[in-house]
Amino acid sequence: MSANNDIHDVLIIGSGATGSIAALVLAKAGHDVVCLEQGGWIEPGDFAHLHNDWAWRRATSWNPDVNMRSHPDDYPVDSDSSQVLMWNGVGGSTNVYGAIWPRYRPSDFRKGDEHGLQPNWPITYEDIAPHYDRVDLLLGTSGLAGDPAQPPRAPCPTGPLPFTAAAGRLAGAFDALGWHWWPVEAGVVSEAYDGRPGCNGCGMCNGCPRGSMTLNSRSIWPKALAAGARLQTHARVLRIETGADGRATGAIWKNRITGMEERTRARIVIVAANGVGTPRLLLASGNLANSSGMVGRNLLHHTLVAAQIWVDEPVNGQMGYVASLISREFAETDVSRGFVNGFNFNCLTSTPSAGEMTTGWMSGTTAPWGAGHHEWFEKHFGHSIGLFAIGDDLPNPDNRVFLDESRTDEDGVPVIRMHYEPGENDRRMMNYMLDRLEDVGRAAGAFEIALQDYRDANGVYRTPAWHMIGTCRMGADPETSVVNGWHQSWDVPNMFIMDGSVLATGGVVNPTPTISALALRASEHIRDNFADLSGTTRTLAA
């Protein structure tokens, strides 16, 4: 093993959304940060959508799931009902999500006292507000400020995407219900900002070769490293080390390009390896910060169910954005729908090929082959409008991360494994939720209305899983979670967890904007107080 006796004063596992953004925070303070980080950069000629086959390399090798792409930078995740979508490498999974970009509402972090069946948060929307804000100067957000359905909040940075036909059929047909909706904030800068282009519209929405999108490779890490942080690439981290007291004092690391293994000792540890990755590695350290029993367990997905419609009219639904409107009409729980907590729509154009469109990417409604093929394409093609409904879904201890002991992968850490199965409150919700999605397509006037909910011929339910958190939450309490409201870990004080895997529940929207807000807000933590967590106190902070 090559040693360095250096002692470094944060060690960041992660380079994604969140340890990018600890990074950039901790090295403008004047501290000796590192980050090591699994995969590489992503170079400028990779992205999909700068080759004649990126549809197909969309489907491959940008696949959003880790098991379908089959990345050399990846690990295999065992799952029995779900896609996984992750991404190893500079940058994280903002490489290829879909980058919208709405807030929590204050609702989310009370469950506790609203019904009992989720946790309480030991924080408040009020505390994060600001973050939120800042955030979104940071990386450029674009929206519109005044959505009666949100708290108030400062403008976004850049103005709303460019409203679409099939935003505008939408809208229509909200109108036309009586319900609310907005257009959505989005992880895009829509006008020239901090050197980066407005989106073009181009509507292939994962992997961004402009730069409009907020991948945080391009966003921050520039930043960070003009800050001093330094970012090891090709490195996988095997084991988080403790030292006799039971802080932490440092990982080991496989050299991806040596194959050598090697140590980095730190004051401080930050985890941000996602939903999976660090429950992973803190089960794979020796069950490390898991005296409460809860790492990896109470896995949240989103209660997602989807609809592909198609209109009359051409609406372009191959090109455009990463979404049109954001529907919180439903967010809020009401008991008379039989069941808790609430969804939210998120509605998009369409797929943006003919291929995908064909094979039924979004719905699984696929073109006939042979007759009828040229009919149907002309009718279907550019007239698609994709919605999704995204609800709260109640933790499960038993959905959940954890570690195969009888297989190992090539560097001999214990392969993951993940389960996730709705509940009975989930499946009310699932069910509601398409008879709303069903409801708004009559309302545009579709022809055509496709449901997916995700089940296969089995009744299995196969979510794509685009989000996993919850598996580290954070509470109150050290006997039901694994971090305090400073993203510090109960058992090991010096060791921080920033990524989605503390949220203490998943609200109805996409989980980036509060996770960064979230890391932001705990990275400033570290630096005001570094002398007292890095020391050998093991008090936590208050």
Second form
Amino acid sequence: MSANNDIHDVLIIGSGATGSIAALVLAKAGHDVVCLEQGGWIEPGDFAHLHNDWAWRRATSWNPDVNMRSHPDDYPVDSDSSQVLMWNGVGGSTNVYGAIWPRYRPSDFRKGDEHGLQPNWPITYEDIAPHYDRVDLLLGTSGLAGDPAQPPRAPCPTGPLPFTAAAGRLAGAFDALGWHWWPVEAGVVSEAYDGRPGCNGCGMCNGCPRGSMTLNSRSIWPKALAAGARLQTHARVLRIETGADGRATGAIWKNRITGMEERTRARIVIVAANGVGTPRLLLASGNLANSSGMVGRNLLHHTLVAAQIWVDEPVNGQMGYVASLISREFAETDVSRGFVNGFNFNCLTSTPSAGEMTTGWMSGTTAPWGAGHHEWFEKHFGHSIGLFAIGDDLPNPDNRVFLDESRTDEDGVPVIRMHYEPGENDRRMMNYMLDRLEDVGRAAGAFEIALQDYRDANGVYRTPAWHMIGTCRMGADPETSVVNGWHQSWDVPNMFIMDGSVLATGGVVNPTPTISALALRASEHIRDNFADLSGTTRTLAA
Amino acid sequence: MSDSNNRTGIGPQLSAALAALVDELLPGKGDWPSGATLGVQHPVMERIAMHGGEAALDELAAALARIGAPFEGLEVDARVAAVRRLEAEEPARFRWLRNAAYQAYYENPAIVTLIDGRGTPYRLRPHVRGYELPAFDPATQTPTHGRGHWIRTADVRSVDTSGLNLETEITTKWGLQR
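What would the structure be for the form predicted together with its partner chain, given that what you showed me was the form predicted on its own?
The complete assembly is shown below, putting the previous chain first.
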């Protein structure tokens, strides 16, 4: 064991979307901040994008599914259902995400009042609204203010991305149906912003080595490091340590370069390791912060189904940002549909890859081999549009991540397992969503519509789970939640959880904007109350 | 496990058999060259080796031998029937090979150029130069439909869920089976 006796102000575990923001806020305030990251820096050449075989790499070495690639920075995640999409390295999953950037709605925070099948959050939309705007300024979000289906917002720092032919085709379909649509907000700068070049429309939106897409290793970490934060890469945290008073004292981690175990001590510990990594670490730290029994439980992914449509006129969806429009027509609960909660349509352009088009992008529809192949390609490539329907799934304590005590990884940490199965409300919603996707396809004049339910041959729902949330949820009651409204552990008062695991409900949107806004809010709270929080022995309801 | 002597010659044989398979998957037609003309079998073979090592090459050689590749002397119908047999009898292997062949074909610079030349903008490495797209025009592209609503925090009301019967009315047919 290698250790020094320094006690840092703040230890952050994880350098992704939230850990980077916390490092920036707290280092700028003059705090002594250390961040431990199990992976390394991702260099531009490491991305698939700059290689001729980029499409092949997207399916192999650059696959966002940890179980479909072989990368030394990863840890094993054994899922019996979901595809586990994440990246371990500086910037976390922002290295591979698509950066669709919509916000929650006020009702997302009040599902307890609305129907009681989900909890209320201990905070409201209004509590984080200013932080949404300020995160957008930090990251250069592109989009168009004024959506009548959302609360008013400040103008986006960069304007909407180009309105593609696919967007135009879908807008016409939504107009014909009388449904809402709006240009999508994106974590992508549409013009030069803060030293980053504007999007060049390459369409390869799973990470972005040029940095037009918000990549926290480029947009946040340089500022955090300049402010004095220290980032230790290749540092896999094995467990969080606590003292006799129940407060966190720091962490034991493996230096993956030297192989040595090291100890880092801090007055405040922030866990920002995502909805799988955070519960994994807490459970592996002697069931830490889990008096509620909720650590790892209530895993949410969103209800997700999809459609791929092909239209006669070329829409050239291989060009432009991956998403085009969002439709919030069905975002609120209407029990006449047969279920609670709502969903959005995240409308895409298409795959940027001709190869991916032929091998089953989105819907699994593949080009025929043999004599008809080229005719199929001419008819389909450049004519495809993708659509997701993404809804608010209900929590179920049996949907969870948990340790397999019978197996350990190479560092001696029990292997994390994941189980997720949609419930009755979720299944009803997905049926309804698929019907509505067909409506959109027909209204768009598609000559072919292929639906995707993400069920395998055995009927198991294997959703591409970018969104691994809810596993350390926020609440007002220590009996049923893991952290309070300021992300502070009920059980370990100087430990804060800042990632998707704290989301009490999933909303009907991609969660990173909300996770980022929450991280900014919580980091500023720590900054502004550091003296009290670093010495407190009691967590109060927020 | 084959020793190195026994594996002598497997490279050329496998390459020829794979080339024959690739040409059945991606035959030439009009402007479109066949897969083997472009040498698609070479990256496919390399990726098989990367994916599964030498053992995977041996297994593939055996699988292709079982269907008679490289199909010398066979008419079109017989070649197609042989590939269909592989597709039916070893679906996972076939899917992998087909997808690898398709990907290798469409990442070939000659095919990228062909697609682009036919009027569908397409780049070998799109990220490097991107695509020219007109900027969003606020005057003509801002939605004017006025549709959409949201509920204020103070206006969230309890909905009546008594008719949903989520505990008793179970949906057994869902997704594509609905």
